[in-house]
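In the form predicted alone, a lone chain appears below as structure tokens.
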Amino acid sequence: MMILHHAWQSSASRRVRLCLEEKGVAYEGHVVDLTKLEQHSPEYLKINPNGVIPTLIHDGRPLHESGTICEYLDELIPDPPLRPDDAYERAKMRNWIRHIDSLIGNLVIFNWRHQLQKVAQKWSDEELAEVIRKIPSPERKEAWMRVARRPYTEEERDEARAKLIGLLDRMEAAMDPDGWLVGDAYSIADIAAVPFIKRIDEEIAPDQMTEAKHPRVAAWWTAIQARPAYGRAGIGSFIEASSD
């Protein structure tokens, strides 16, 4: 049995979900409590020593980061399988998930206004300390500090907002006449794309997620959406959560 720690409203555990429903793997899942701050309990970090999530763990060994842990699950379930057959085609699924993963500030600066930011801004300065003390991750570090005493402003999210919109024209022009990222089937890099796509259409730019602005990005979301494994991952609204 595999051990899935992860967090519903997390991109990085939407996406392992996402994987593991693709494959049909039964897991037992642990919800990582992050306005308790679980993710940086000495429980969690012995079997993540970065303090974030998700966390796979198989025949008792963890294994950290979403798309690595989405390779693992392709190699050793390969049907059906996730990842091109050809190389070149791997390299360029890579590459597409190195570079959705490097606009992760970008999201970051809209999810974290939510539920996170009305926890830390109650903190007091001493517990405010405590906490940054406890985050061995020191982007992570200014990330909570941010959100607890500097929240990002409008000019910040309007930056962001364009390179996350970048995301999507860059999307547009790498479509394929099948319809995916990479290749001419669902892969991983899809699967990377997913939790950005969803956070975009649902608040951040949902107006340029129209058949009259990116229409193959339009149409993927949709095919995307109808996957029964996307039912299943559990990628509801990030907002609705949030106000809970």
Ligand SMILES: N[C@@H](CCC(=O)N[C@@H](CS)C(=O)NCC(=O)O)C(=O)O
Contents of the next structure:
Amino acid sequence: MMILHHAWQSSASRRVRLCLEEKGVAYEGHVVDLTKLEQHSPEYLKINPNGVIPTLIHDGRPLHESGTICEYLDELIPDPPLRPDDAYERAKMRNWIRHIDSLIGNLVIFNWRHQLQKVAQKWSDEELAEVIRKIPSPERKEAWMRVARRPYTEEERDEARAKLIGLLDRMEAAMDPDGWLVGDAYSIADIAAVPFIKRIDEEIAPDQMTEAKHPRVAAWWTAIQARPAYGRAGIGSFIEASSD
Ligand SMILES: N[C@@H](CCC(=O)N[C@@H](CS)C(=O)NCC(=O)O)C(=O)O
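Having seen the form predicted alone, can you show the form predicted in complex with the named molecule?
Below, the chain from earlier opens the complete complex, with every other chain and molecule after it.
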């Protein structure tokens, strides 16, 4: 029995849903409402000490970190494979996941403007202090503090956008035409990139997702969106879903 604690708009949750759909695994979804800070509740922290989503519960045992969860699912359900056979290629896959994970702060700058900032700006100083007290990581304390009181500036968004375009450049350089990030098959490295590319294409830098600027990434993105598992994973518009 698989239970996924997730949110439809969460990038890390989207990775795990993509993986589950590729594997054709049935799971029970529990939506965690980030605007209500359910991710920082004492009950949730018992299953995910980082106070973030997603968390997968398999036969009663919780697992956090989307990249780790995807690898776990691939070990558990080998067909269809989502990791290369070759150890070197698998190591490269992990480095992609690690690199993309390191860029999450840049995505937060864009994503949190939509729903979370609107909620956070309404908190009193006392409410904000209470929220911050419950957050386990210093980085996320800072992120919540920022959206509540010192929203990210245009300059910071430009810097974040440039770093995310850097991801497109790196992907473009790594891929063969009509290829995948690692080896010759779709893998968890590609899955790790999907939620980032979705947001880049939708809002952050759509002009970069063209045949002229990043032809291999553009073809890769078309191929990914045509996958039946992508259609089933609920990777909808971030902006439309927000209560802007
Ligand atoms: N490295 C983690 C990142 C998880 C993460 O940042 N989750 C976000 C949603 S995409 C979250 O729960 N944010 C709420 C918060 O920080 O309070 C993973 O890949 O699972």
